[in-house]
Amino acid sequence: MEELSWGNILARMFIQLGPVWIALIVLFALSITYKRRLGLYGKLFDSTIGMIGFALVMFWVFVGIFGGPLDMLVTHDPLSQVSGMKNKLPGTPMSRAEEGEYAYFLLGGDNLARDVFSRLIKGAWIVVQIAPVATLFAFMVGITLGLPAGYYGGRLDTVLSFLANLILAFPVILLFYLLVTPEIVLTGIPNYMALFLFIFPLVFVGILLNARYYTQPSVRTPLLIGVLGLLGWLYLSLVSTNGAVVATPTYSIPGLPGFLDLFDIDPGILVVFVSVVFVNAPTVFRIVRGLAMDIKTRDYVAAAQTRGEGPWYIMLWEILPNARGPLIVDFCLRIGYTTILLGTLGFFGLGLASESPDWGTTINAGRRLLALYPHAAIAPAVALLTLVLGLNLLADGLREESLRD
């Protein structure tokens, strides 16, 4: 078989990504049809920049979903080494392809004879798993601490602001280096941090529901028991690894038994996840604190206080909804920052395993032969660039529409 031309390579990649195109078409058709009923999300489709950014972001989200757990897009095992395919150019045919096996390396082979296209697809799933969820957890921490700091002020604000500034005073990369180095991991510090940071969604949801249904105890009590019971199970599943929440060479703290543990999270991914939450939370805290200090002076907050509403009801049901515009925009931008941080960690070989198909690790492996075989590093670099660009454009579109709201 002859090598494929670039036209054939692009055509085959287009066909291989067929489920992604179908999902995008369905999503856009439904969103545009019902955009007037979808609030701020629907108004996003009135912004050209926002639509372009949303399309780029959702392209990689669907690539991650269809290529990760559904395994519909990859052409080869991203970790397997194929004889004779080391540093092969895009479109190179396999010399001994078995029946039913994809006959080409569409984006070539890397320095270990692994398929670059398949590693690109699997790398998207790693980003889709970590970046949005870690950013969401960071927002939970920042909102839960930032609202009372801005609303109450005084000594509480002074202490929390000092702690946030203390964390922000460290260079981000140095902080990552400290958190993901093997010596620190063996002490169990990242696991203790996970126990502390991951409890904030439970605290946030518990306070939110209690504030909303405080005057309806017959509804509040069973609702809190059910919701917090489910979230508590998810929390323990998230922090438990191999039946322990903390495991060091000298001792271990037991967690959920295996049959109750819903998630089998790789320890390296958990460390990276905790590091991202820890680094982003102080910045979110400062943003939420500033918004709370501004909004608490508004007339509708004074009206809620006059009605006798409690402080947490005012913070969560009066101040927070009116701060949603800036927070949504910052959420999109922060996912982009998190994506870059994940790429940086992978590039320096920190946190994730050395054979991981994440984009940072792939770029680092390909840069050593960049002058001779640039394809192995350029493909994941372009993927990283387009995803971050899409998030920035999406944030710009949301900012435009939120200002008109």
Contents of the next structure:
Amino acid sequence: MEELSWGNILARMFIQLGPVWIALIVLFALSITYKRRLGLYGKLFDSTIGMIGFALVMFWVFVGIFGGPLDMLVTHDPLSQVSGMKNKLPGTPMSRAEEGEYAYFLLGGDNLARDVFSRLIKGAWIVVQIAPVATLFAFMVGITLGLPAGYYGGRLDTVLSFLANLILAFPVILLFYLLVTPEIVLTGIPNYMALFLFIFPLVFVGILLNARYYTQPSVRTPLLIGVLGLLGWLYLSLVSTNGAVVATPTYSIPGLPGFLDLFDIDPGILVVFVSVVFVNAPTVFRIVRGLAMDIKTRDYVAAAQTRGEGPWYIMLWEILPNARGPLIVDFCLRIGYTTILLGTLGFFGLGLASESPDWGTTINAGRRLLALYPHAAIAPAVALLTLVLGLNLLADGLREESLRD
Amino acid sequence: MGLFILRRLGVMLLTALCLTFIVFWLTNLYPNLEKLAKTQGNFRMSDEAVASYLDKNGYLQPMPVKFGQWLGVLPGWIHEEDGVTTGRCFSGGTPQEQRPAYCGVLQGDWGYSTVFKDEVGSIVSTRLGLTGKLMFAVMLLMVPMALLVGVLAGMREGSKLDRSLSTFSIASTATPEYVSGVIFIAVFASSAFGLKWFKGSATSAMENATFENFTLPVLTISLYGMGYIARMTRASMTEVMTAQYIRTARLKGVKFSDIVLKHALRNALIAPFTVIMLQFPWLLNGVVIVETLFNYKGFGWLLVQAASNNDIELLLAVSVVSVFVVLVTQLISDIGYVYLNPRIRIA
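For comparison with the form predicted alone, please write out the form predicted together with its partner chain.
Now the full complex is given, and it begins with the chain already shown.
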């Protein structure tokens, strides 16, 4: 068999990604048909920039979902090494393809003779999984601390702002180098940080519901018990591994026993996750604090105060909904920034295992042979670029549409 | 104004102190010290050997005491064993009367690097000089380009030029340095595309920076920072262009180029000034990535070396310098903003 030409490679990749195209077309057809009933999301389809951005983002989301848990799009195993395929150019046929095996390395082989195309797709799942969830956690922390800081002001604000500025003054890479090392994982510090940072969604949801249904105890009490019980279970499964919350060589703090533990998180992933949340939260805090300070002078806040509403009700049910526009836009931008941070961590070989297919690690592995075989590093670089670009364009489209009314 | 600067300086000092203590604490955790002992001695050291090495070199004292010694407010440790006296502030053979009691940052002694086997002060200043050269070139390219793109995009909002330049700025902010650097090297320096215009390594640029070996690193850093400054400039320019006095000038029949250059530009450049100053800390990130990618042994490269080898005193000096850069640029941007904007200055 001979090598494929570039046109051929693109056509084959197009076919291989078939399920993604179908999902994208269905999503867009449905959204455009019902766009008048879908609020801000529907309005996105009035702006070309926003639509392009959304298409790019959803492309990678579908690639991640189909390629990751559903295991569809990949042509080869992302970790297995195939003899004779080391550093081969895109479109190289496999020397001894067995029956039923895909006969080509569509985007070539890397320096360990693994298929670049399959690694790219598996890597998309890691990014699509971690970046939005980490951003969401950062938002929970930022909102829960930023609202009271902006609303009450005074000493609380001074202390919290000082702490936020303290973290912001740290060069991000230095912080990563200090936090994301195997030695620090041994001391259990990431586990303590996880304990602290992951409690914020619980606090947030608890206060949110309590403030709303405070006057109807018969609704509030069962609701709070149910929701907080479920979230608490998730929280405990998240922070405890092998029945311990913090396990160091010298001591350990017991956590949820193994049979109740829903999922275990790899300590490498946990430390990456925690540090990304830690770096992002102060910026969100500053944004929320600024918005709260601005909105608390409005008339509807004064009206709520006169009605005798509690401070948390005003913060979460009067101020927060009115700050949603800028926050949604910033959420999109921040997912992009988180993706960049994850790539940075991979680029310096911190946190994730060296054979992990995520894009940053792959770029790091490919850059040593950049002058001779650039394809192994360029493929994930272009992937990361398009995803972040898509998120930025999406944020731009959302901003334009939310300013229009 | 004087009181404002004084207060800011106080907060700055407190921040710097807290941050250095955090770095100190993290680098002095026992697993990190163990790693240090093993890299200094050998990797098969027993636990007792590690403990005795650490004790001999003063690493096992309580954390606040060690921090005080590093700062220079507490006397340095002295260790006596088998009649041989070693200490933090002197080397083996120094006679008793010449031994200084204090040696810390306040005395101007930044300590000794365990990786480079040299004084930290001199290492940091050499590397900072090299990074200074890089940053100077970056500023020279980035700031004028960003302002030009921003002003051109913002002078006619919604025009074709505005749309294409804005998309370009968004694309440049979406391209982190490790992506653009990899693409630049692949396209302009590798044999795969055949355009061998530039060099993919900037090691030779440390002594002798030429167009060939310095272009790619400078371009890579500039590109990421440029988009953000350009977008801020555009936003501020569009706001100025809708102001009353611009309309008056247009109605008087002033040429469009004169309106942009003489009336609008000066007011539109206040906001980008603060943004440019606040970009410095961000550039530091870019510097670390680019210096690693292009193998340019400057300050960012030093940070990576110090952090990956847990070279405590070098890492502390590096973080003091970088935190100082961040805080000073914040201060300058605040003062500059107040100074440039009369509405805030008078209020």
